[in-house]
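Only one chain comes next, encoded as structure tokens, the form predicted alone.
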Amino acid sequence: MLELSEINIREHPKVYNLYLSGPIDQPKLFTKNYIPEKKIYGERLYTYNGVEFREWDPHRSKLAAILVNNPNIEVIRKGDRYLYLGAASGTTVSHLSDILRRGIIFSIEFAERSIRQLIQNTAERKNVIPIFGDARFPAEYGKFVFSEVDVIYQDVAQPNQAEIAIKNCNYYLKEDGLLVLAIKSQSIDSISKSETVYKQEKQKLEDAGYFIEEDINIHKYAANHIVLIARKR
């Protein structure tokens, strides 16, 4: 474990329970480790003023890439209930768990190997509920998602990404809740230009009654990805 003596870790000025070092336009991100001394994906651990922090790598997490871009919309708030579609082995979920100590993260994953890793990685995290399910069929995991959610975060490499998001929002998103949708253009159409694909996906959300609050280009950290932050009208 590394001791930080020359770098100041400080509270993020806009994002609840997130920490940073360096300038706000090019920060390093950190979260307080929920399970001290435990790593999830080989991330660096630091101790600063007697508190253990995990560095959050935006190249490994699209949510971190969003936050590095300093969005105008609050995508993480105290006590939030998240429905995370495409949780994989728990890299991003674990950092959300660090942040949302009074919240909950319903974490949906379909790949058997990944769900096993997710369960192992989050077994001690009481605010994470791993769910083996297919995001294309939201009704099938309804008995495990026992309340409406404040935020639906989707990172699913499927050709019908917007349709999957809309279905889940109709089922689980509370009134005035947020959709945070990471769109991978090549998973939708590997031939058309990325900009054309993004425009089509935006239109699908708008036609379904969603207002695009913000769109964020995260190509620097995840090739051929943009993120749409939307709210239902």
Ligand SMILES: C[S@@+](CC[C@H](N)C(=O)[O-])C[C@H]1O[C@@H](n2cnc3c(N)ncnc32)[C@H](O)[C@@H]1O
The other form holds:
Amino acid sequence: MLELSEINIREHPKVYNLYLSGPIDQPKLFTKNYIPEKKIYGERLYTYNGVEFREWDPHRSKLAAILVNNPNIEVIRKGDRYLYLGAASGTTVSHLSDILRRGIIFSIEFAERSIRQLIQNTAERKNVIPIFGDARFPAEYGKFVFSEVDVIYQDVAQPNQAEIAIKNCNYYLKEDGLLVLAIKSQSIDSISKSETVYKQEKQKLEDAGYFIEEDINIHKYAANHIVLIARKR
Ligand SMILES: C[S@@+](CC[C@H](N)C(=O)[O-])C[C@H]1O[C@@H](n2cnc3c(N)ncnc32)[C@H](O)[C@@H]1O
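Let's see the other form, the form predicted together with this ligand, since the form predicted alone is already up.
After this comes the whole thing, all chains and molecules, with the earlier chain placed first.
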């Protein structure tokens, strides 16, 4: 375990329960470890003033990448309920769980191996509900997602990413809730230019009545990806 005492860790100016060190335009991110001494994906653990932190790597998490890129963005608020589509083995889910504490993360994953790892990785985290389900068919996990959510976060490598997001919002997003949508252009169309693909997906959201509040290029951390933050008008 490393000591952070030399690094000067401080609270993030906007995001509750998120911590950073270094310059505001290029910070390192940290979350307080919900389960002390437990690592999820080989991340580095540090102690600072007797509290254990996990470093959150923007190369491993698109949510971390947007928070590093845009320090003013408010995508996580105290007590939020999240529907997380494409949870994989829980890299990002675990950091969200560190931050939200009393919130809930309904975590959907359709690959058997990943859901098994997700269940193992998050067994002690009371705010994570792993759900073996396919994001293309939101009605099928209705009995597990027992309330409307404040945020839908989607990171699935599928050809019809905007449609999947819209369908899930129709089922589960509360009025005025937020959609955070990672778009991987190569999953949609491997021949067209990324910009063309992004434009098409944005248009689909706008046609369905969403206002795009932010359009964040995260190519520096994840090749051919942008993240859209949208709200229904
Ligand atoms: C890029 S990974 C997600 C990484 C994860 N968001 C993180 O940051 O820790 C994409 C995940 O989406 C899952 N996925 C793809 N299509 C899906 C679908 N239709 N329903 C549920 N999960 C899906 C894949 O199995 C994979 O685990």
